[in-house]
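Read the single chain below, which is given as structure tokens and is the form predicted alone.
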Amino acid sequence: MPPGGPDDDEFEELRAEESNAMVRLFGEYGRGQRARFAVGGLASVFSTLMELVPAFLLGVAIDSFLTADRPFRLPFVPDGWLPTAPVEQFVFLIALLAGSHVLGAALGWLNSWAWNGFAQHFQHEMRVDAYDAMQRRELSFFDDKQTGEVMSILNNDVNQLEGFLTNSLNQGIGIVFRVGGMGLAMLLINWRLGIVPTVIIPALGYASYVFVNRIHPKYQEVRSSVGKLNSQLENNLGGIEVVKSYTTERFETDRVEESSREYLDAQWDAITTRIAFWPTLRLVTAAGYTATFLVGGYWVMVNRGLIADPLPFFNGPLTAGTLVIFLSYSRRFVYPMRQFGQIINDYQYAEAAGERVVGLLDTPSGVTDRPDAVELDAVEGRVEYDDVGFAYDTDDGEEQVLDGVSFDVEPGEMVGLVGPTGAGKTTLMKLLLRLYDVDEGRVRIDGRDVRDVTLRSLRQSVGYVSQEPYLFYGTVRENIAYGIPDADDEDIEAAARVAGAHEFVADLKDGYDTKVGERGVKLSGGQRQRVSIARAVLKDPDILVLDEATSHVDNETEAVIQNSLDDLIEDRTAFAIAHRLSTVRHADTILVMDDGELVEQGSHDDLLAEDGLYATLWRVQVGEIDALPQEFLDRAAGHSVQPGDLD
């Protein structure tokens, strides 16, 4: 299979268990937001309230003046305080219609900024819990996840949940409400009328439970869909030049066709659903609203003499004014369930999305704090490697990277790393500062467990500089001084001059506020490996750790650098890991792995005595390739790169 295209939901093991997600995170984020959310519902119900007051204004003036089948009167008010002329009583009557529409545009107002302002902090405070719980997971959580599977949590999820509180909730209050108000003025004016079009109510109901049903995995299955897309989309655009270079853009076009032909039929057989269920709910409202005009209509008319037979249950006195309340209530019953059917759609896709997140936020990190966990204080250096084994965990399995891994580090002391690729040397280091944790044995400093002091202490003991230097999008400066944002210029400068960096960034236009771009695009592989270097220098650390720290450089920049590299760790405990043998010639002891295990260890001349792979290797780099043995060279040639050998 090609790269980053993965069949499976990377983030299926994330999907929480719990049987509502939304009210979980409801519960959770939005118990700071108590006040807005309180006053924008209680501004959406009135709101609400205000759209039902027209329609009975409608009907009082059909049966008060121009019918005249009923006196005028209007409930809540008493009789002394309503005009007894009629012009005057049709005045107070329009004062009356325009007073709720003003008051209702007042109320809608405060209904959208405080449900806003409670979904955009709902959405904020959401977003930074989830990148928080994101960005404390274990390093091999990484390992096999893409950037885009990711981002969609951060970003697509939580937009969705936020998407669904600005508008579904906040309508579906307002639905709630415009709906069981005008059910309850029309079984309090006229129950047995009223029956005829609140009993639709069950029949909605029950098809929104069956939409639900089969609504809610198809939606999991477009936020699965989602994910992958952004996975290749960004994999493309991060790779671009290596596209270009190797001239599959037909190739790519067709990997992001497939991924996204993936999401188009995810997509629609979620539509093919939802489009069935919006003529359902029409059709039901409908069949009410045409009762409602049938029962009504024939009952008006035998009130007024067109027809002799009454209806055996509807019966009794009904004026034309309140059949169009009636009317108007019921044709308003259309609108609002057609919405009800989007909100629910709305919500199994929100709910989708909950699911993603508070899986994410529910999942403990493989590396933590223990309870009992002490901060690492005045470190002296001493690292000590006992009996360590570690395996990586892959689709086939456990693939075994280190084993049986011992050996003693005294303070100050300069140790270098060598070996093939694939030999562990990178993941030997990674156990150091805990960013995996050992399966057998024990890893200490100054005779600690590393998972007994605190991560944060550990880490700020120890300076890595990766073979892979990432600078973040921002000036040289930020980069240097990433980790220290109080460092001073003077700090910043003497850095980058240790890592041989100041003299091409003063050569820079803008010096060292000079923007490098995404993932430092802008400056040369060197460049961006001294500007590391110079960011580990300034956090000034106890032990340091160099993986490949010079390979990015040419021979002249790798000079300058080791020769400032040495005043550097002279006081300090280091390692360097290194495939130029002559870069750690120099190193108190040099550590030979190979396949997993230590199989050397000694000085430079030590190693060269012994005539074992160090003396090889040593060869190799200098040229003496006659004098290689057979067995190392049928082994070179048939080396292939495996899952575990993350070097």
Ligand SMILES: Nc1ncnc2c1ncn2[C@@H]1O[C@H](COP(=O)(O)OP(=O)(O)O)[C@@H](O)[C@H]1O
The other form holds:
Amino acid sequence: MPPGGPDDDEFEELRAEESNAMVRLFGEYGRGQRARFAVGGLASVFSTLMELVPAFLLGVAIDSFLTADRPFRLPFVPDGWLPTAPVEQFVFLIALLAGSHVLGAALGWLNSWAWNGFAQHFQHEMRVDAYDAMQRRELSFFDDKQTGEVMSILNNDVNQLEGFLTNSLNQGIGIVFRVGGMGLAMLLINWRLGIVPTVIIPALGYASYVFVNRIHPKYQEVRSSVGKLNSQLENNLGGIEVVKSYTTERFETDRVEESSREYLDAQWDAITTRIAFWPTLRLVTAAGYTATFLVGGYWVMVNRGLIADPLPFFNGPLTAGTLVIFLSYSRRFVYPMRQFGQIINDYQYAEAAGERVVGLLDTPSGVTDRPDAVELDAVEGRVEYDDVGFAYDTDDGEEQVLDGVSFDVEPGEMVGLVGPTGAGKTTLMKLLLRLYDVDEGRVRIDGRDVRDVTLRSLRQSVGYVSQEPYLFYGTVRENIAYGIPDADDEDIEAAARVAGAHEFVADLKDGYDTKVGERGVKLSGGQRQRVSIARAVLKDPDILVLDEATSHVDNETEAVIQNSLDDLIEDRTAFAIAHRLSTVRHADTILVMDDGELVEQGSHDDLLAEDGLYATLWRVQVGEIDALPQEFLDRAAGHSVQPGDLD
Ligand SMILES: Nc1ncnc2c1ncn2[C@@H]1O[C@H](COP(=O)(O)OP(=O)(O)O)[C@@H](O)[C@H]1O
Ligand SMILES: [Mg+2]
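Let's compare: the form predicted alone is above, so bring in the form predicted together with the ligand.
Entire complex below, previous chain first.
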């Protein structure tokens, strides 16, 4: 089974429009590797040609020394250079034989060296470029793909190309020259006899064509069942805790068995087709060999006067030595031709993989700098949302998430952003960093549309603490100083103190040098949040966005963080999304979002006086009323909000 291959076609749109992805990749990455390619290719050609020499010398030896049918002569060697005494001729022949093997081996080494270098460098540059193109893609690119799928381009598809470049392409060149060289040599030596074995070439070509057409859909089936099985296994491992606590082991084993069975069936179907192909090729080549033996043998017998009244075709000489050369060459059609079907097959996989890589390389990011983008500098921190509308692209069309949102924030203001889960708070803030671009209206910072400034300067001015803090595998120190490699220890510690992280970090085994993240120490949700607040504090941005940044932190710690943050954000614009209304109670302005719309706006006291959604949420949280009014719950049931979300 060839590795890689087309996956479930989630990536259809990533397949390049390019009619020939391999040609495109060769143009791009083969160019720098021209020297290696040329050396490798030429070495392959000449080492293949060296393989033609031994059988030829054997034929000459038979005719000159055993049957004495022909005088001792060699092509490409002037007669004057040849020794005349039979013993010397024989030694000369043996020397040529040995020389051809030595030269063939040396050329074989040169071929491997240059060719592997070609394939490795090609692949390395392509992988780095593909990664770079991938991470520049807009965030929505990653929304509708599983991490595993994007990884499969960078791993499977790139490696698939490596396999093809290192082995199949090299073998392909070798085969073309071996088969072509032998065919040509036979036609030159005796074209009439040469026709007999060469007619199998089209026959083999046809057999390979039929095979490829049959096997291709079967391999696709195999690939897609591999993908299914893998995602099943990955899912189950990730959810092992749930599996155990709900004692669904049996159920999950059954599901895995079902996926594994599908894989087995698909694979078996492909195997039965594949194993029928080799005997077919063998029979065709054997027919070519047998026919050559028959025709050539008959001819030699005619020449020796053993057959009376021969057909006119057999006019002219044919020696036993020549027949030996023919038989040796036509037999060697078999092996390369067998490989040929596989190479055609590999090429198809490589092409499919190449299309995905080219798709990744060539599709521009949906969110990029405009050509005339300017640097955003000396940020005062005025933020304006002007009739902003936004929808996510989902499988079932667009989902309107924000509608006609307008508000202004003065420099240095602290803004609280509240509302039920799913109201669009996070989305609203992502538009400020251009993690997504608005569909309608505009977002301005200091009067400038965020789409008119460079992404780099924009994102450097805005510190964003996401709702789902992510720590990289590395030390606490590296995680806090992420993106600021030259930060010194004092600054890092100061940032950690502001974020309320210093105490627990100091208690870790290695303090700031403790490894955290995927393979490191597991921090609690609240601890991760504090490390990621410290990261934003250290960045010292002009505008700070905290998206439920303290939601997993207990009330006392939150109060401590709040206190130290207050000093920090005193003279910069800050947004704080909060679930707990007490968190934003003292904000200059509170924006209340509901179902994609900005429904209320004002200070805590104003909003309580207004007696709207905010006032109701507040009363629920302080325990004045037990639950939200029915009218609100009914409305919430209409979208994804659950009453429990509004605690
Ligand atoms: N990446 C996404 N793709 C599609 N829909 C999304 C995505 N992120 C959020 N949504 C949807 O957008 C709505 C608003 O989400 P969000 O901005 O996260 O709300 P909030 O932060 O107020 O809880 C929700 O209905 C959510 O399901
Ligand atoms: Mg949110």
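Note that the coordinates shown come from a computational prediction; the quantities given were computed from them, not determined experimentally. Positions refer to the first chain, counted from 1.
Location of the hinge, rigid-body rearrangement between these two forms, from G366, A287, P411, S582 = Residue at the hinge, from the list: A287.
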